[in-house]
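So this first bit is one chain, no partners, the form predicted alone, shown in structure tokens.
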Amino acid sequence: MTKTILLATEKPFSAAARDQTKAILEGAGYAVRVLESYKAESDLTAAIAEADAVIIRSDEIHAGVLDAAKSLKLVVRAGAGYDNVDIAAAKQRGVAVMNTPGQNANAVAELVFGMLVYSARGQFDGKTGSELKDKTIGIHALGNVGKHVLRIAQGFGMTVLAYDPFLSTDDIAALGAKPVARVEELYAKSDVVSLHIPATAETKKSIGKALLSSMPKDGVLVNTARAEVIDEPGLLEALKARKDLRYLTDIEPSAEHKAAFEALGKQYLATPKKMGAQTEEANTNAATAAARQIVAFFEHGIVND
């Protein structure tokens, strides 16, 4: 019986990425259904009912959605992390979950520097700004994105520090960054900190007043990681107390604190939506990687951890 694969993307892939993904799946003999720009969860539950596998982006796959998916065997997130998938509920229902780490990494790293340059130049207000050359950037977590940030920062002529509890100092030094032993040291010594930690029990709400307040004059925090790692009240306290600090992000703040962030003027810069992976190349890389994982799963039983 022909397998049905659903592409469920409230935030759609580019047309080219979608078409290449469909071609891979249809070439393997699967039927492909596309649900894009949907407005209600009921649209997703209706579409996923007959799917054997689903490719998502930031779409929420929780127990209720899984209960509607009677034939589902696999969820693949075209991106890094599993924050939007209830892993435990999937496991209980015999549904495998995979993602595509690294496929969006360069796109996210380039956005970091797009926001940094825009902010350093006063958001292009015509007044005198500043340069990134000779500034110190601290990379908080040197994973797939962090490594691309390191590479680009070296091109700007920046000094690069890095903190990653899962890498040895020798590993960090081999990549071309100066390792620091403590996260507090990273923030205290960096003109810019680029944040790339996952949202875990240990990291949620871990970035707040103390770390931001410890940064040098005109310090900048860039968050292209996760909303959950930010202590929003603490961050707001630090920004209000020190008008020289800036916070740049592609993650919309909570409704509770959105107005307070927006009132900060040029201390705060946010893209309209989470845009780190929104390039033609990243769309295509992540979507087609997800399609190939589905084929490998059904044809060869391969499950990527």
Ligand code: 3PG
Contents of the next structure:
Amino acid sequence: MTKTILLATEKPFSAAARDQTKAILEGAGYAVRVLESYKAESDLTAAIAEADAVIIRSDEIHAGVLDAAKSLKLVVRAGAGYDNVDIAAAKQRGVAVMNTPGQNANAVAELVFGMLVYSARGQFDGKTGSELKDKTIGIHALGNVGKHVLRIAQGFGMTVLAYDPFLSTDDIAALGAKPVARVEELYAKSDVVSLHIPATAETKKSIGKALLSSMPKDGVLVNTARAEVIDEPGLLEALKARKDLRYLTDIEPSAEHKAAFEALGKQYLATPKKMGAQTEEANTNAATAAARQIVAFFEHGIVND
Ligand code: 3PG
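What would the structure be for the form predicted in complex with this ligand, given that what you showed me was the form predicted alone?
Everything in the complex follows now, all chains and molecules, and the chain you saw is the first one.
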């Protein structure tokens, strides 16, 4: 029987990325259904009911959604992390889960510097701003995005420190950053910290008042990772207590604290929607990689995680 692949993206890919992805899947003989910009979870549960595999972005796949997906064998997150997929529930139901790490990493890293320059220049208010050259950037987790941040920071003439508990100091040094042994040291020594940790049980709410308050004068925290890793009340306290600190992010804070962040004026900058991975290139790389992984899974039993 013809397999049905659902592309379910509440935040759509570009039309070109979507069409290339469809072409790969249709070329393999599958039927493709597209659900873009959906508003209600019931739209997703209705569409996923007949799907053998689904490609998602930050779309939530929890047990309830999986229960509606009677034929589902595979979920592919066209992006990084698995925090929006209930892996245990998927496993229980015999559904494999994959992602496409690295495919959108450069886009996210470029946005880090876009936000940094925009903020350092007073959000283009025409007043005297500051430069990134000769400043110190601390990369909190040197994974796919962190490595691109490192390369671009070197181009800006920044000193680059990095903390990553999963890499040895030799590995960090070999990549071209100065390793620091403790996360506290990273924040205390960096004019800018760029956050690239995944959202896990250990990291949720781990970045708050103590770390931000320890940053040098005019310290900037950039979060293009996940909203969940931020202790929002703690971060707000630090930002209110020190008017020189700034928080830049491409992920809006929770509805509960959004107004309080917005009241901080230029200490706070957030892009509408999560837009780090919203480039033509990243959309195409991530979505087509997901499509190829689906073909490899169904045709050759290849599971990459
Ligand atoms: C990712 O996890 O790959 C990025 O955060 C981008 O997520 P998105 O595809 O939902 O924009």
